[in-house]
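The chain below stands alone and is given as structure tokens, in the form predicted alone.
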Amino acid sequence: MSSTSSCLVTKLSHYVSLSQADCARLATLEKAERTFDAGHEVYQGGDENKDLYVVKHGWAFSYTDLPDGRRQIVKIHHPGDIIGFPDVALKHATTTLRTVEDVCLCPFPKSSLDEILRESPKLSALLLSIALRDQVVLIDVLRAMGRMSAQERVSYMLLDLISRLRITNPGMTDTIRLPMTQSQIADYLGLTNVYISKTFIRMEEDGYIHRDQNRLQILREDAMIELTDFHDRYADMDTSWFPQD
């Protein structure tokens, strides 16, 4: 597998220069491929936690069910993401993984991390840093969900999505593909379908965004950043402490 065909290599190469050996190690994580139709549950919360997954193409999300049957989406997954890191120390999955659209995932056993941890200190430090960075992002999300208005929450979500997607799509400017339904967006932001629909309409009328089927253009990114006090946690990373090859 060449680095050009791997979203995972593209994503990690954004932060550090990867050796051929590291690229080969990452390629082993993407050897096996499984395709899933839209709306498929790949695994459920409580299942034995044996594998992690690299997203090769398509979108998915992790969610948990509330006692009254409502759903809370806790993470949206894109190509290049490794799914399962938050649960790597646990014997059972804490969330359910569902596909948004047709998806190709590359499952690999947790034991496959052994070679990376033993043979590549720099790659190990990078994977650790990404996992810890995601905890900071979770704090940002909690602040947004707990204190922001509907428009601020939608704005935050769109800014977060485009910031993440730009890492594996360097040529991306202001337009993203958004395959999620309004119901799924509502379950992610803790709002109702009605609120999501009204908010998107209002944001279009106010010139913040433009929608064309499942494509969304952000027209006033700076204004949305100011509105939400958004901080891009993905563009840069402090790698000064990483071990050198």
Given for the second form:
There are 2 protein chains.
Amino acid sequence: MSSTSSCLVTKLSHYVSLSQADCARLATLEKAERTFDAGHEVYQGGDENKDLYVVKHGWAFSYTDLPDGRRQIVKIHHPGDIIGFPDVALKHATTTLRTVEDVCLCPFPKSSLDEILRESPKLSALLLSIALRDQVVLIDVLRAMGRMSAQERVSYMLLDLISRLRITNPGMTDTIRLPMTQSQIADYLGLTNVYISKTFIRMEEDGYIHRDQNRLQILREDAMIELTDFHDRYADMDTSWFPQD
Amino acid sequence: MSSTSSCLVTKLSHYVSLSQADCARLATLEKAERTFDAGHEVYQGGDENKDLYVVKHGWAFSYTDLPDGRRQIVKIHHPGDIIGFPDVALKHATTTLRTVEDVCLCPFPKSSLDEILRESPKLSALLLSIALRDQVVLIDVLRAMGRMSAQERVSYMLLDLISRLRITNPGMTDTIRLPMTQSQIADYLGLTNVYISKTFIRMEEDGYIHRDQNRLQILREDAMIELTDFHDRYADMDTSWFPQD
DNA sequence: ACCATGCTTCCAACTGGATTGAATTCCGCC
DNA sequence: GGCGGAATTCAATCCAGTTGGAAGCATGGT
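Output the structure of the form predicted in complex with the DNA; the preceding block shows the form predicted alone.
Next comes the full complex, this chain leading.
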């Protein structure tokens, strides 16, 4: 991540070559920046949502609570991600945003999208594609939650994480830093912290993974792909139908 | 549904007033039409996806299977819906489409989107908003699957269905036609047909619903909204930031 | 060095929903 | 009106994951 090219540009130009003008348009989105401590709540579900955020560094996640306290983490955000995109369709934020660790975010007003849609059909197509691709990913998560066992869900989550991280870090091997607590993982996968613990231990015994501090090594990626019928939705998008500039 | 205004136009102009030109653009999407028998498989996951479909009448659903046969229904389609939208981002269809009953669909090539993005910023914004709104809905489903009991999930599903149907049928009261089998409902909610049966019976005993043939009356909508902390994502979209024509 | 705090692991009892198979009802169709 | 296949219901049993509590481990702050 050099200082001249932002995470966002890195991520987006992975899919399609962007004109100078489009790069400039994106760069303005990352002008401002704010930092937050670990565990900080950036905004709450129900707040009026005027801003989107680009993640510069650090992990964060969006979640919703049921009135009785049950919690569902809905999306884990990494550097280069756009946070709050789905809420653009509505007047109020539907989820709460919390940082996992110390984080740097670049807020930009949702009205910036207006300009993009008016001036750059190509960037519009890319934004639309990303929104649609994220739907496919949510559908994959849904499938995992609806029909998979605990071990399958954990495997799916790890495969998904590593696929996403590989886009912005092409040098990545089989080891990821996993700064989330087991309770957070449980809230993401619809399980309990106790059972996540048990499942991790079993997977380590069975040689699927190896853990050391908060680093996690995936030892049998192929077996896990087979187990979960995993498809990488990040590597290949179809940009063939995009309007040319 | 008069012959001059399509379901799609009805649905979309619920959110924003469309110019003549935009209406015409949408109308061309519904030029062709094909009918399918109940239970027919229209396309399969993995197929190359060149077409999208607008539903003219009848219900259908999209689903994925795991290799061992477990099934997850991912989305239920009603008249006016655009089918296959998420797959636009990818080269191949990620789900299989099956009809619930006799259905009439209007196929149109995904390259039609190119024209919309180039020529109508407003329609582009609307398509983007719908994609994003659908993400929010998927997130709601995810929350239900991850953290809700069987009865809560069934309640959520019924509330979601009736909210969606009310958009195109403003005259709707508290009774809906539910042509899906209990096995299909189970595959949608991540449960089993047996437990769906039991849950329906309990909910009828407890006075939440009343069933008669395949018609279902919602007796205590408020209680069910409270139970599931339900939010209608269909009634209010934020169109304030849209580009004007 | 010490405590405070938050995370992970362990244990044992419990339960919501799964599973299986058989019985029944429903419904379209000849 | 009666037949056949699908959908639903019923009953018995089982199990993956929950619950709550307590014990171990890190980590950092003072």
